[in-house]
Amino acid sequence: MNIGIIGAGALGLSAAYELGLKGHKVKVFERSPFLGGQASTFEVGGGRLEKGYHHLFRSDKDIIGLIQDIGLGHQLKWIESKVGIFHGDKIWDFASPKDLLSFKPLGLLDRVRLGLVTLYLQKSSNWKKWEGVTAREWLEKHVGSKPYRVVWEPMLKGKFGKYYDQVCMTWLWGKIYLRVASRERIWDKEKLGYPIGSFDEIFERLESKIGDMGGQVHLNSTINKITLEGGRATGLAYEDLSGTNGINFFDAIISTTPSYVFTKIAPFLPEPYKAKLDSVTYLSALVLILVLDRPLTKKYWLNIADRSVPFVGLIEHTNFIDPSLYGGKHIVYLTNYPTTDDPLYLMSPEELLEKYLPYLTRINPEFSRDWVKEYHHHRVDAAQPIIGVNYSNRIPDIRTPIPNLYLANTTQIYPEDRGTNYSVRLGRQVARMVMGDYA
């Protein structure tokens, strides 16, 4: 078959690779000038760095398997994570049960209760029982009001903003349940994976493999619409950077675009299906990356449990990956998930830097502005769908009501949260679905 794929992120490239392995001809169209989508990279200090922080868990079997399949298994390293939480103008260790028992902002009974509830969530695999309740309701009832206010509410508010009290408990269960798989024993600190050389190596190798199998990946190519003939999807109308345009015809089409983009290029979708797509609320990822001449903290992952601080996470990449890969520089991500009308989203890079700088001295009183040697600003729209209660009832089918047309995007990743592993899994799933339908 000849198959067209919209999007050259982890999902689109994985689908193309799977189809190519079975002898099908694939063309991938990507409007950006780079591969990888939300896991794309840029250069810092002579090395490649993700625009948004990325790592793998030991439970990420799909992408780990893919990395091995394409001959990059030797690049994947497992490194002990250093996790902390910022509360009361202090960084607390927060990587193990022992750390939790030492977390003095909570009384001993609250610490024990929080630990037992966390252990329960790690051991429970029945995610469906939490579909009908919000994380806020469940946590306030089971961990108590103070542990909820001190630990969970600031992080939910930081991640989801005004939607924090609408998020389904199943989403939070996924965050806790899947992390424990990165520990050899439950009381150990977790180990996280990273492909030394960046995730870009994975995407470049996939592009090469797709080409070797007769497929093509076209960057700087925008899909303006999906064409129909006899009620069936038959083609992709494209335009490239030079202004050249045309229509390519296919036996099947896979779109990996966000839902609101899909409805624009496929306006003929029946109303009930379109309504599911329109019901999705997305948050953007807003990342300010600081390149420093020295470490800011001793942690890799610092959760900010203080909503007076205008970012929700501080991820110090070079407390995880050796700074020598980036010319000896130290890399810090400051991250948020705003809506597109949020004042932070609308700030210029310079304004955002000035907004954030005073809070870095609260995290490290020795911090000085002259530590910052450069900074980078990235915004990614449609980075995080809001996962509300009974979300499984609102997930759009991969097979759209239009014959030959398939949709695979992050809104269909559930009960797990979106991530490169689940994009790989969904990409290979939709590829097998297409092949099965046309067998």
Ligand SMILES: Cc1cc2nc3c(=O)[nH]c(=O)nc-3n(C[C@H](O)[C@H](O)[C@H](O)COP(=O)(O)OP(=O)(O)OC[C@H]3O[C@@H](n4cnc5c(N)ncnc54)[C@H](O)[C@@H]3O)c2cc1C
Contents of the next structure:
Amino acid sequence: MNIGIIGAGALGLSAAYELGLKGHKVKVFERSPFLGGQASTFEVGGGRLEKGYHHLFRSDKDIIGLIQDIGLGHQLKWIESKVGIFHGDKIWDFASPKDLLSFKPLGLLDRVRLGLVTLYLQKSSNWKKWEGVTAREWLEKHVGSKPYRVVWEPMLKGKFGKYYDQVCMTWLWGKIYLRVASRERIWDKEKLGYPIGSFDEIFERLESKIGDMGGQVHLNSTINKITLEGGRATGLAYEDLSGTNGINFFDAIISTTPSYVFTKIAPFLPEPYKAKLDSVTYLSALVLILVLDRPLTKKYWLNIADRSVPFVGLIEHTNFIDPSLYGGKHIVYLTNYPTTDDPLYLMSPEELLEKYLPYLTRINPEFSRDWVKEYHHHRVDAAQPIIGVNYSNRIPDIRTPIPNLYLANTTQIYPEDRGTNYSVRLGRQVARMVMGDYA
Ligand SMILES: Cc1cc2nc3c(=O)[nH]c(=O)nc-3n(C[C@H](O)[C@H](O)[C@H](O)COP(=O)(O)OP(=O)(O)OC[C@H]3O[C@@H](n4cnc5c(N)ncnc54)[C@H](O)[C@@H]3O)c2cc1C
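The structure above corresponds to the form predicted alone; please provide the structure of the form predicted in complex with this ligand.
Entire complex below, previous chain first.
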């Protein structure tokens, strides 16, 4: 079979690899000049770095398996994570049950309650029971209003902004349940995985394997339209960097684009399928990366549980991966998840830097702006679908109502939160579905 795939992120490349292994001919079209989509990289200090911080959990079995299959298992390292929470102008350790019990901003009873509820969520695999309730409602009731206000509300508000009280408890469960699976035993220290050399190693290796199997990956190739003949999807109309237009014809087409792109390139999608696609709201990721000449904190991951600070996370990558890979530089991500009309999203890199820098002295009083040697600014659209209550009713089928046309994207990842592992899983799933349909 000849199969056309739109998007060369983790999902599109995994699907192409799976189809190639079974002898099918694939062509992948990617509008950007690079592979990897949301997990793509750029160069810093002679090394490659993700535009948005990335790591893996031990529960990420699909991508771990893929990394091994393509011969990169030796590059995947498991490193102890250092997680903290910034509250009351202080950094608190926040990685283990012991840390939780030492978290003084809450009274002892509240700490114990928070710990017991977290333990309960880590042990419960039946996520369906939370489908109809928001994280806010459930947490306020079960952890109590003070622990909710001190720990959870600032994080929900930071991550989801005005949508914070619409997020379903199932989403939060996914975060906690899968996180604990990154420890062999509950009291063990958490280890996170990272492919040394960056996630780009995985994408480049996939591209080369796809090529070896007779497939092609075309960068700088935007799909403008999916063509129909006799009610069936037959082709992809593309435009490349030089402005050249063309149509390629296929037996089956897989789109891995965000839903709002899909409805534009496939305007013929019938209701109610289209209504499902339109019902999901996405947030973007807004990331400012500081390249420093020294460390800023001792943490890898710092949750900012203080909404007077204009970013929700501070991720010091070089407290996870050795700075020698980046010419000895120290790398700090300051992150937010705004909508595309949010004033922060619309700020220029310089404006965002000026907005954020004063808050770094609250996190480390010694910080001085001359530590900043470079900075980089990235906006990643469609980074986070908002998972509201009863979300499973809104998930569009992978088989669209149009014969030969399939959709696989992050809105279909549920009950887990989106991540490279689940894109790999979905990529394989859609590839197998296509092969099964045409067998
Ligand atoms: C800041 C940030 C941090 C993250 N941290 C982690 C982490 O620690 N661990 C983890 O596992 N995951 C993490 N993720 C999530 C992870 O990166 C994504 O879930 C995953 O990469 C999505 O892959 P995908 O292929 O499904 O989608 P995408 O990567 O979005 O790929 C879709 C591709 O389609 C292309 N495309 C769109 N329209 C067209 C068109 N018309 N024509 C051609 N091409 C088109 C896009 O350019 C894109 O390359 C993070 C994401 C962000 C933004």
